[in-house]
Partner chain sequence: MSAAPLAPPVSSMADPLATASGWRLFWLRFRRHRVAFVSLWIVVALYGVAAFAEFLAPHPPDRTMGRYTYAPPQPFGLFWTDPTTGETAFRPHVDGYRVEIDPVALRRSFVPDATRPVDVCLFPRVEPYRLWGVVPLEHRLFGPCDPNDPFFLFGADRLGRDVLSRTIHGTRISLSVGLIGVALSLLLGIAIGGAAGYVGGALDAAVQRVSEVLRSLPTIPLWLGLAAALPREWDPLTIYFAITVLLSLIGWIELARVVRGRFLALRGEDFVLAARIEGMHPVRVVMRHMVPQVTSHVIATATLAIPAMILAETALSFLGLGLQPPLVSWGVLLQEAQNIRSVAAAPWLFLPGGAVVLAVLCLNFLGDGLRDAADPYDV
Amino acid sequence: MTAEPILALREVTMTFPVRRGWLSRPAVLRAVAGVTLDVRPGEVLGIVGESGCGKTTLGRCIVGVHPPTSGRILLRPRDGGPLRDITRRDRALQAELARDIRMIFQDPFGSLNPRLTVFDIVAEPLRVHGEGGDRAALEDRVAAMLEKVGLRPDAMRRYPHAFSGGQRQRIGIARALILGPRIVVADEAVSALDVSVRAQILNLLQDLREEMGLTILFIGHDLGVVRAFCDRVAVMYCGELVEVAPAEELFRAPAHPYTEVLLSAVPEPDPRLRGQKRRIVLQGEVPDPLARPSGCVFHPRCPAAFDRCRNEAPELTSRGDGRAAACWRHEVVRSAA
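Can I get the structure for only this chain, the form predicted on its own?
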């Protein structure tokens, strides 16, 4: 039986006004276009796609940096009650949600204030929320969290410049988890790190997920990392969700042509199988977000497009086996099954 979602997105759309010149009329850029998605408690959900596909904007909508232009974001309370709408957040609700949903940033260098000690960086959320008590109590909580992320407690006396990239990311993780959140949005959290350090951080996140009961939204572009780390994967293209599936199923048999293109570019780790996989090279460019094509947004580049794709936009449709795809070709296969 599938667990009830801890977080649910319903037709979430995020638009930004754009001017192309002083005399031109304002245009509307749809960075996120009607995303509907359920996130299950305790899972790692990967969100992937090309740069500019809207995955980071979607993550920022979830944490409240960008209130969505339309649609709803629903969160299940800690007491397990029914989902409640958190889309429009007043000051009291924003403070409450800041405990439940936290973000780990991509850049371990730019995301830490170089003028603050590690203690001040990690303790800041506690101070903002009036927690932690006096200095000694704060130091105890910060020291415990630093140990949890693999750093010595005496690191709190030092400044960010004294640490390596992987250690700085551990500090960022400590800051994100110090309030005991239930959901963490990890936005390209390992992409700026060396391969060996990347594996250490992923192992740390996996351990913390099990220890703290975290639900993780893992935004990334390295599909090898996503396959190894995530339970399910959501694929975005031009602000839209085009496929959602369990990670192994998606990598084994993608249901959307765009997913096939992404997977064809993943290097084959087994040297015996290299050269057997055909790389799919798309023709044309990603559509202008200010002039989205009619019908399926992927059809101008899709090698399998037919007339219906050019005129009618498919909806994300469930296959009933935990998988869903927004593709008319997928619909034909599903109907014949």
The other form holds:
Amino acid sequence: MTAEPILALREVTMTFPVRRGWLSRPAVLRAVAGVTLDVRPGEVLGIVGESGCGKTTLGRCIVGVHPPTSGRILLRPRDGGPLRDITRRDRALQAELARDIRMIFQDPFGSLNPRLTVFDIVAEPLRVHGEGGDRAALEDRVAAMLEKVGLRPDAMRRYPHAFSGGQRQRIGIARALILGPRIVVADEAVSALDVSVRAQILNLLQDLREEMGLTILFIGHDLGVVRAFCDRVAVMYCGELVEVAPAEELFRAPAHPYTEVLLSAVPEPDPRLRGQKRRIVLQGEVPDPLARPSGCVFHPRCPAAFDRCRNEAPELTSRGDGRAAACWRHEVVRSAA
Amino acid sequence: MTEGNHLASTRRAVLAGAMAMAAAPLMPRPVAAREVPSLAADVAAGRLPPLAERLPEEPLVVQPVERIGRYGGTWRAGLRGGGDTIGLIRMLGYEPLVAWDREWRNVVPHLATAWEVSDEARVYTFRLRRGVRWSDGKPFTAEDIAFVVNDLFAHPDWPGGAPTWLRSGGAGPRAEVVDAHTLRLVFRAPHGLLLQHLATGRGTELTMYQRAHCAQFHPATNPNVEQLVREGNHRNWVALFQARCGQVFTAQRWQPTIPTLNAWIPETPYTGATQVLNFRRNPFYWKVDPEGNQLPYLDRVSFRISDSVEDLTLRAMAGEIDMQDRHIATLANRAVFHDNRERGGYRFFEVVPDLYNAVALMLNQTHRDPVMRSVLGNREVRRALSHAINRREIIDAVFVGQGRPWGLGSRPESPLYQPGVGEAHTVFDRALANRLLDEAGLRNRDRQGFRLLPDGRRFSIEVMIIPAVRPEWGDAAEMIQRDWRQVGVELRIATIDRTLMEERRNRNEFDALIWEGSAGLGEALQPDHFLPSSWWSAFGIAWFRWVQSPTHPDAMEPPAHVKRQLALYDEMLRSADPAVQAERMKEIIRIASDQLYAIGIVLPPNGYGIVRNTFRNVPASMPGSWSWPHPGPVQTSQFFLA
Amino acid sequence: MSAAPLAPPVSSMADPLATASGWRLFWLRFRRHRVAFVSLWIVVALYGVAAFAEFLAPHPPDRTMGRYTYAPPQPFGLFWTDPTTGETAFRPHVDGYRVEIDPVALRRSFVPDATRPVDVCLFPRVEPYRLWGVVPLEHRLFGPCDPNDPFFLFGADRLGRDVLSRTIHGTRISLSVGLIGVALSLLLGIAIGGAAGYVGGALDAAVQRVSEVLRSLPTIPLWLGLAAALPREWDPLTIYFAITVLLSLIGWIELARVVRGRFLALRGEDFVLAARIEGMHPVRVVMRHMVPQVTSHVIATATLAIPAMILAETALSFLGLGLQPPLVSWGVLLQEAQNIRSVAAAPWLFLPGGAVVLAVLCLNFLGDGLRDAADPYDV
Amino acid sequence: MALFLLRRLGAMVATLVAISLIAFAVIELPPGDFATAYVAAMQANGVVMTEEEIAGLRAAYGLDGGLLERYAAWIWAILSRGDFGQSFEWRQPVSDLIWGRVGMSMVVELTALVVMWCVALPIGVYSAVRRYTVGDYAATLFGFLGLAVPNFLLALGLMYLSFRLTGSALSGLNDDRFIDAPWDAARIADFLAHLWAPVLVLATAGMAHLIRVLRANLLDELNKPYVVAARARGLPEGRLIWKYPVRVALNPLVSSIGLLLPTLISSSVVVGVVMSLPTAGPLLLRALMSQDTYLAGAFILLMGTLAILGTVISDLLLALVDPRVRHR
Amino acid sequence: MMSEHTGRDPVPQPLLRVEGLRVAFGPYEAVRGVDFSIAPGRVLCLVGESGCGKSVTARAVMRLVEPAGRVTAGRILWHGGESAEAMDLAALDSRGRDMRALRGPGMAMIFQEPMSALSPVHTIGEQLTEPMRLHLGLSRKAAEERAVDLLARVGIPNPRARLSAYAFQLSGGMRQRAMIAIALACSPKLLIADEPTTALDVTTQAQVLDLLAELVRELGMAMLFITHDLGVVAQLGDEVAVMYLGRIVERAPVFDLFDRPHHPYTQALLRSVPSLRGPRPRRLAAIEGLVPSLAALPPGCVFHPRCERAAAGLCDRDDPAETATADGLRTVRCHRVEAFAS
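For comparison with the form predicted on its own, produce the structure of the form predicted together with the partner chain.
All chains and molecules follow, beginning with the one already shown.
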């Protein structure tokens, strides 16, 4: 389980200046606050949290949409050498990394250029990176890729609007995988899909992952899906990691109160659970990201908060069994153990 | 010495036209005049002295055009937006020392009742009308004019110094006050045309400043002027002076506070914010009708200020304008005005333009380019180009068939008219034109059929026109362009801004230009088309340079015929005798016509004006010019509403 | 996730729209706008007229017939009844004129006279001329069989020039002023607006400020000043281009605003993000992924800008600062007509105004249709 | 709000400086100066002026200084004393000339604005709600026709029509007899009797834009869930449309008032010239033509200022009517 | 929390009965013959994937699909009126007085995205009091008092201050609560909730669901709940109707449906929802193929191209009729329902 990480995040922080209208001076929004995380080769790491928790920003930092404000992002080179700092990227490096780290987007409608044919969309990475040779060769590769994601090769002549959401997501997957990457960041890749199609896409990703040896960062908010799909899960709240654990463990026995809350809120597709399931009702609202609470960010809503939580921020600490949580209560548990 | 006669003592004095003024000399001092009804109340209340005290001892008796009028009423007319001061001078401000008669034949007494001219036309002595009062009741004396000549024009700060028309030998005159009613102007060099110039619109500049009022703003007479300058936030005393006393062409002179000799006084200042400019009668006006009634007949004048000619036109058609030709009486409007005569209740009067031609195309005979100069300077080439034009067709198309083919020469109405001069070189004869051009060495043609200059370039003339001034020019130019194309000469039409046209003309960087042919009646006053006498002598700008200063780098020595003209003109200036002047001028014009200084197209048809049927004493015909600033010399004070 | 779709999804592989490109969809949506569709054809026809003006106009624009100044329009007829025999025959003609001269009003009045028909031919032989100054031709589309006969379907102006022919020739300049002006505006607008929208930040702020200043300035004074500043020694054609450039100097603002807004929105779109992550050159990102998205919208905005330019040209001409004769544009024609005399006695001189109205109207409808098709819910 | 105002004012001043620079540059751009224009105008009247006289004129007007120098002096006089300089043509302080005219312009333009809104609003709403009906097409056609007919043609036609029908020219804003009269009821009545024509011309020209934007905005809003939600609350249709989508669709228009103003000012120049109105346009045109630098400059500066003020006011209005703007 | 009302209870007299409802948008039928009924105090969940017509059905009940869409057939019988006679809403003018009078006091609706369903330029108070003053004839003051009560009831803290708040000033959860308060303004007999929690985070969703369940129980109103989330259905519904391509393919009390789904589509749907419990599946069960377009509906049973058990010559030819179980509590639209319903 403790394989060398393929990707490592060290204290990654991402802030945005926010101007709230004319009156106030620009405030700083900490979308991601000091995230440290190792991604192991070949695993599917789920990142979950409610909207605004910073999971998407974190994913975008990794693929290079914007460089983090501080912290480092490290990547193990293909040849397995020591970790390489890829925090700051010029265009050349970005282009180089685009072969290794790729992204699947949430919105199957917005992520495909409606003016280009499927061929143009899927072949674009090849062209940008100078691969694939002449048009015929490109077409062959695109056709092969399309078949791999479950589309007929003749789809390449059509435009995105001719496809349903699930099919479009397949096109997006084809674009992401055609260069043979090592890491794929799937940002809410199935959230916009209907249940029946969602399963198809997840299964497809599962197959491709096995076939291509991918490492997948699966960003999502549907805990059921995350449980079914991920090996390990990282829970985010207010830009911070509050818990990281193997999926089975996490769902069986959440270590962080927030994780508990999350799990308890998921409506289970079983009417018999009505009234049997312990529903933890959260106090108040998600804090304003511009006015982060002192101490533990979760303490104002935490059912189990005590004094220390209000004053000191707990670190994400590992318990040794592959589980880590940022909670004083967890700390207590750990020291007890 | 009776009114209207010259100073009889010196028989060497040249008789200037006063004799011709029909009724004036014979008119006895009118008596038993009635008080003006609209002023009666003021007189009765003692706010105004009675009529007898207001009228001069020797009022100017104006013979009405039709009949004795009656008092009352308003003259409504329109002004263009932007200081339309020229129009005001013409209609309300024509009160010079000496004036033109209604026929534009002679200079007649006006504010001056008599004058004497010395030998060589250097010294002029004027006898001023006795008892004339400014609108504030103060007497008008020789001091008023001396103030203008000596304290303003001769002052180093006065912009531009003396006006050009008043200069001779490069300088203005010195004014000597002989007595309160006798003024002497002493010139450095002969100034034979002074009387004529005095009778033009600009001549009024000498009689527009009341010394008593204006001296307040002059450093020579008011030591505290600097304080006024500061208080009024002016640049200098001149600016202060012009703001408070006005200047001939500025709107500021039309203020209620400035005393005037005019028939009507403005009620409010004329400014850019004015929408209607109203005048009321001057109770001290110094003219009477033969029955002794003080003029003007009309109590008020009301000028609507409009930026739109169409607006004025509609108002005229609607009968909201009593008498006017300025701005609205265009060729194109004639038909609509005609159609709306009944609706508007007006009639037409005729305006004979002071133009010998409506379209005068001047070729630059002193072109900077030697080849072009030799070609354009060739009289035969100019003849050819003139004969190549189908004037009849242009007249038909552009001038509604009105007017006849005309070159350069005085109008038939002019005293200087000479048969055959205006008609010279105007026959349409394409064959002749081609032959002349061939003979002039322009035989070779290019592929498009254009003739080539001796150095192989195409014979191509660019003509500068400003259709904004006269829309007909553009139309005519286009037709000339086609006609010349037929004889292998290219005409390129450059529609151009006026400022630029003048710059290029003055730098002598042009081939040709089109302007109107001035003058056709007052030739001697504006002789620039007949000999190189101003910047408007576009046929020979470099010759004009030479006249000004033979050493100027751009100057070119003129050929013999030009020198002959210059000599003739010089003779004219030395003699103040109208007969001599007429002979010299005729010869100058003959030479100009023979040399085709301008290729003319058409003798301009008579213009027109409209006048309400109830608005009387407007002559059926009058000249139209700035030299004879119509309708001023008609004496607008005798207009009345029937 | 957007609001629950009320209308059912209609696209599928079986649908004919499935293989349609974006442009084809654009076209299909556009065709639903009947008025805009008709307008399109009128605009195309107008530009056709502009292109083939020499051939289509029965006379050269500067041909004067001095005898027919202010001649009213002649009625056109296909059949002619001989008044003497009463026989009717197929004979395309216009009525000739009877001339009455009024010496006082200084005017000739023309009365169309049915007894003196002027025969009208297709492809009559005329004096040789050159189409576009290049192609030598000897025929025009239609005109009087005898070139010396009067033939004034729209009447004649003060020089006896055919108003129809002048209007047709005016089409060329008037429509191209709009087109070229808009093309220049487009260039400026896309470059400036695109840069502002893509780069954002300080550049965006600067562009915003500049365009705010320019938008705050009343345009007419600006145009007046600038038009007055043009060197008059330039030949009319150069002046024409200069005026066009002037018009476009104001026109780019709106386009830049549109482009900027779109670019700002597009910059956040996932497919642009995808291209950027690819490490693509920004210029390529812009050209391949952003520009095509805005084109249809920009075309629509540009179409809407053309009529504004046409109107601006006429307004400038009206104030005496636009194009000048001998160039023939609608503005110039209207400038010549803008007096009471024309309104009262020769209203046909305002027919070029009809052309302006038609062109502006159609271009506006067309632009509206294009915009709706480009983006049904965008202003 | 105060801070917002301050910032807005700061930006406004910067814009004004830019405008003054542009204004000055534009007027100085043409070849020649007032003296040449003046001489040319005199020439047209047959009055020939000599070089000396022209040189005298230049000196008298202070036209012999450098461009920047004159700009600096001009702007300094305005800022320090509110002195806009002297009009060359009228030899009068510019401020004496412009205020009345600018005031009159504002009256005409604002009335036109109000009329435009009053007519465009119902038409725009109607054609959006009854989209693709005969009424919609008619309204659109009407609006576009107003847009398509050049202003001066409309004005000219109106004037002639009035002349034919009433026998009097439809020009100016008052009968002659009222012009120097005090603003009593009779003059105001006469003023209103004149005002409608230029207002009509101006309003028809701008209406199409308003109708079109309103229609598009409204079409956008009509399908929004909050409209359906309001309908689901059982509101009567008419009240619902005016209260909800129209209200929202108007907001962007409110902010466009400021932008409409420069356009209106521009078109009122043309209308003012044709109909001979005592507004800023004709005097400005004259000033530009005669290169009366300070007068034209003051006009452009003032019009620009008013336009910018309009923008600021409409921004404030927007803040007033749109809580989303107000509360951020 | 709310286990009392189960599908096993005897069905009371329905409040609303929809029979053979068809809704068309242009040439396409989005709802192709739908029957269901709701009784007071009961929750009917309409489940289905996007585009199946569930939202259209809900809006058609309130006659809110016009003018884009049109109710082409069927009856919408409303038993909530004063008279014993049912009123056919489908026959009413959608914008007429009768229909309007029904909206608000009769039936009310809450929407998926409270942000866009609330007017951006009107205060919550204005939108909340408006229907009360319109339908109940309350004075402004009385309406405001009631509004404060309502806001408090739906769990909005500091309700009086919130009256003057705008939608954008509230958080997502609060907006939805406000939306619910507005819907409850006139104490409707039927509440239609169109995916009210889809746009919310799980924790907020849980709160809103609890609130709705509580309200139905307390106020005794009927609720038509539209959702695609079977988890939500399991928590809230008394009865479930599963829609596919404009038709209800299976309708049953909630326990029956989850215990023994009859229709193959329902079965597949249930299988494809990952659970937090039980063994972690290696793969999720997926329904193969795509939802056909309304423009090109397959012949026969529209589900047959994706159905594992479709019988050639039957399912691809004949449109299955609705069959009801003996107790009448359950209907299924499948040819082969006997073949697998155990």
